[in-house]
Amino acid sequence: MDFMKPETVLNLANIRDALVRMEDTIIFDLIERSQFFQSPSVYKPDVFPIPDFQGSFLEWSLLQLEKAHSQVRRYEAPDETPFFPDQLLKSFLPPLNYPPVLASYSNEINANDEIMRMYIHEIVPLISAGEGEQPENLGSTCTADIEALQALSRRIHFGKFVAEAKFRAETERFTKLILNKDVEGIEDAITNSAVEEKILLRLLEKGQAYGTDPTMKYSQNPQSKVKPEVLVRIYKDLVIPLTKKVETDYLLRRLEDEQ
């Protein structure tokens, strides 16, 4: 996938195996979160005395480090959606002219703050180490869910990619959905439930591959780091639901640009 070749970004099964790729970061990043208490006072607003913000230790974190990569372009790339895209910074790197492969409006579909509260209140009490503060670790903490966060939101908006490469191989049948605004069709027409059962299989091989001790695999205890059935949880309901609704609200507008 070249994001200078539209036509390789469109590849559906190009798209498919860069979500692979994805699922393998995603999972390393949700184990390393495993090893920290959930810690809530990282995700509560004003918890510290940060100067000249009102917000979380992690919101604060997330910021500072958006800043800096927007000044190196990162959100100049198509498949990076910021959480705080009105406070990005300008790069001082010369601008990268990349051709066009998604609608006009690509960027205002933006589901991180979706993502943030999901993360937060049903992905953390899920995979962390134990319930409670760990003071120590406060910094590590915030870091890791950085991590977590950016890889999910970079898969969650990916849905878009899709989006884009089903509507031009059947653009005929969206356009009619998408002029009966028909929610429900189109969500129908995006739903394969037999690749969403197979990403489900592969999660739950790649968590017992990865989230368990290799010295202790064939243990009759073996030490999982993050329960593949977890995994597979996240995915089933909150990550592939979430992508849906990215590709349902960018093909809801997807005329707006023929038009």
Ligand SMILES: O=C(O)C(=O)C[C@]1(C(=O)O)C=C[C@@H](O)C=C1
Contents of the next structure:
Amino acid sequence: MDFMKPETVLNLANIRDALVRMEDTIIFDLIERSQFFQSPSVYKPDVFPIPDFQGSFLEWSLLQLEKAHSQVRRYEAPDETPFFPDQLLKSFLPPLNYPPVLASYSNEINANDEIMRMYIHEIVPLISAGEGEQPENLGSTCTADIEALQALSRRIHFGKFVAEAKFRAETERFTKLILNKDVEGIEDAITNSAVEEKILLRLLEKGQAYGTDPTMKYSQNPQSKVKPEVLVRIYKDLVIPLTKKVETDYLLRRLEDEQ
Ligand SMILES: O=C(O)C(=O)C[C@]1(C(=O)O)C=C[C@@H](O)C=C1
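Alt. form predicted in complex with this ligand, vs. the form predicted alone above:
What follows is the entire complex, opening with the chain shown before.
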């Protein structure tokens, strides 16, 4: 899909292809993070004497990166959602002027606080190499976290494109549901259980393939770095439900643009 060509962005098959590719990035990022211990000091506020900053080492690191990336226009792209939208810097490059494909309020749909909470409290304990601290790996842990968080955020906020494509395909049906503020009805309308099942099955296969050394496949006990069942659980309980929440939050406001 090409963000300069709106028709390619709102094609549900293209969107789903992009989501499939993002699985690979997410799995590899989680595998990368899994070699380190939990290291709670990365996530607790005010553990380190960071000058002029109150918050965790991870928050500080991610903010520095977002400031730098905002200057190379990362957050002008409609598929990138910052964790610190109020603290970005202006780019000295000319603006990109992507043709609008999403509703005018789409930047206000930002699930990154929830993604951060879910990642720290649910995903990190599931995938880390052990509990406790690894002081020599604070930086590597934190950069692995940032990669994983950004990949998860991009995937989950892709729900906006899915929602827009679905709204355009069934405008009348969604208009009724939105006017009735029928959250359950919207959730039902955006759910495609067959697609979800396919994703979970594919994750199981990918987890078995990517997480192991392929030359060891005939050995008795090839070790997965992140257990395939854990990947499935992360998607089933966290990634897909949050994607659906982004879709629903986006759709609930979708008639604002029609007025
Ligand atoms: O592919 C879709 O139709 C989506 O809405 C995306 C997604 C997902 O998160 O992967 C979410 C809800 C559907 O039930 C199926 C899949």
